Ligand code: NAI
Amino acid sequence: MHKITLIPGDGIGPAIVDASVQVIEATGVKVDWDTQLAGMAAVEEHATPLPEETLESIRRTRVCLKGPLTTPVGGGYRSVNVTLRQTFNLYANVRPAMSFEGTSSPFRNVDLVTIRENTEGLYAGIEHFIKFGEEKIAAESIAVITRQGSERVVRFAFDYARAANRKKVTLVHKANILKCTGGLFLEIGRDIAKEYPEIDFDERIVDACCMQLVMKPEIFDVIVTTNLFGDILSDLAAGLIGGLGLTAGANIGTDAAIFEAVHGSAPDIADLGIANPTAMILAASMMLEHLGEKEAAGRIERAVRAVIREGQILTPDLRKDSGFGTQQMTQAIIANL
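Can you show how this chain looks by itself in the form predicted alone?
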């Protein structure tokens, strides 16, 4: 029996999280869910987007399946997702991107994983205004790159590649311009690569990498990069396979792991019953693999791919003339288990 924190989230979150729970239960894996609130749903009940009860649950279970969250505008609230990553030191963000048969994407040969440093860089949130009187004349952000943070995420990428039988790690940087921050990250990557002689090591400047991703995505296997670049590149990779609706992510740390769909809460279609559950269900698959339930995780991914390949019972974002919604697609996936 696995004890797991469950955060339904905002907007379409509750619907797609419920779909994921149904699929997990259909595999036969036993889970004791501890349902907690975060985001706007938590503000309405607890007057904070991240209640202490939710944090304590994750500390206790060390594993969380999280729906998309909305950070309230104004009121001085920090991003809930960034706060979770920093609170639990979830230093590695893992986002696979593999082509799906049955989508409209012209790319059919994408099979890569972006591993993004998740706690440092420009997303550390160290910034301020420079004022002349009351006038804001400039703004500064400080990108923090540490040796410890760089070593652990690069080593994570190589260990991931080794465990997944992947052959190459590409480190993406901007060391030609950012001599100190980018230079340190690149230097550490080169040193660690020597410890994994069986894995090819490649390094690319981020702008060239973006171009090559859309021209020759098949040359990439595992990408490891800094926080901001990873955020951008992983969304680009998602576009190659059909969009964020098909993309799951894992946030991994030493003491906890949080699994999520990487898209937003889509409040414009909340309660319409048409949200695509794919990303959330694939996040559940990643979570089960993390928990050692590899057979069930594989069954889920194969079932999702089968439903999309068959092209019949899909949500409208995948098939415009579809008359089906979240629940019908979920049941089709369960039937394919």
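Now that you have shown the form predicted alone, what about the form predicted in complex with the named molecule?
Coming up is the bare chain, nothing alongside it.
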């Protein structure tokens, strides 16, 4: 019996998290869920986006399946996702993007994993306005790159490549302009690469990397990069394989691991029952793998791929006017397990 914290989340979160729970239960893996609130749902009930009970639960279970959480833009509370990543030292955000047969994406040979540094860089939360009287005349954000933070995420990327039998790690940076922050990350990457002679090491500047990802995605294998670039590149990679509805991510750290979809709470479709459950279900598969349930994890991934390949019971983001929604696609996946 695995004890897992479950955060349904905001917007489409509860529907796709429920879909994932149904799929896990259908594999026969036994889970004792501890359901907790975060995000807008928690603000309504507890007047805080991240209640102490939720943190306490993750401290206890050390594993969490989390729906997307709405974050106010500009003002309002700080991103709960960023706070969770920093609180539990979830330093590596692992986001695989592998082409699906059956989508309309023109890219057929994508098979890459973005490993995003998840706790520092421009997301360190050191931001302020400079005011002249009441007027904001400037705003500053400070990017923090530490030796320890860079070493652990680059090493994670190489260890991941080794374990997954992948051949190449590409470090993505902007060290030509960001000479200190980008420079230190790159220097550390080059040093650690020497400890893994059997894995090719490649380095690319982020803007050129974006172009190459679109022109020749097949040349990428494992990408390791700083926080902001990783956020952007992993959405780009999601676009290459058919959209945000398909891409899952694992936040892995020293104190816990949190599994989620790469996409957000999709307020534009929140109450329509048409959210694609794939990303969240694949996050559940990554979680089972992490828990040592490799067989069930593999079955889930194969079932999802079979349903998309068959091309029938798909949500409208994959098949326009399909007439099917989250529930039907989930049932089709369960039928394929």
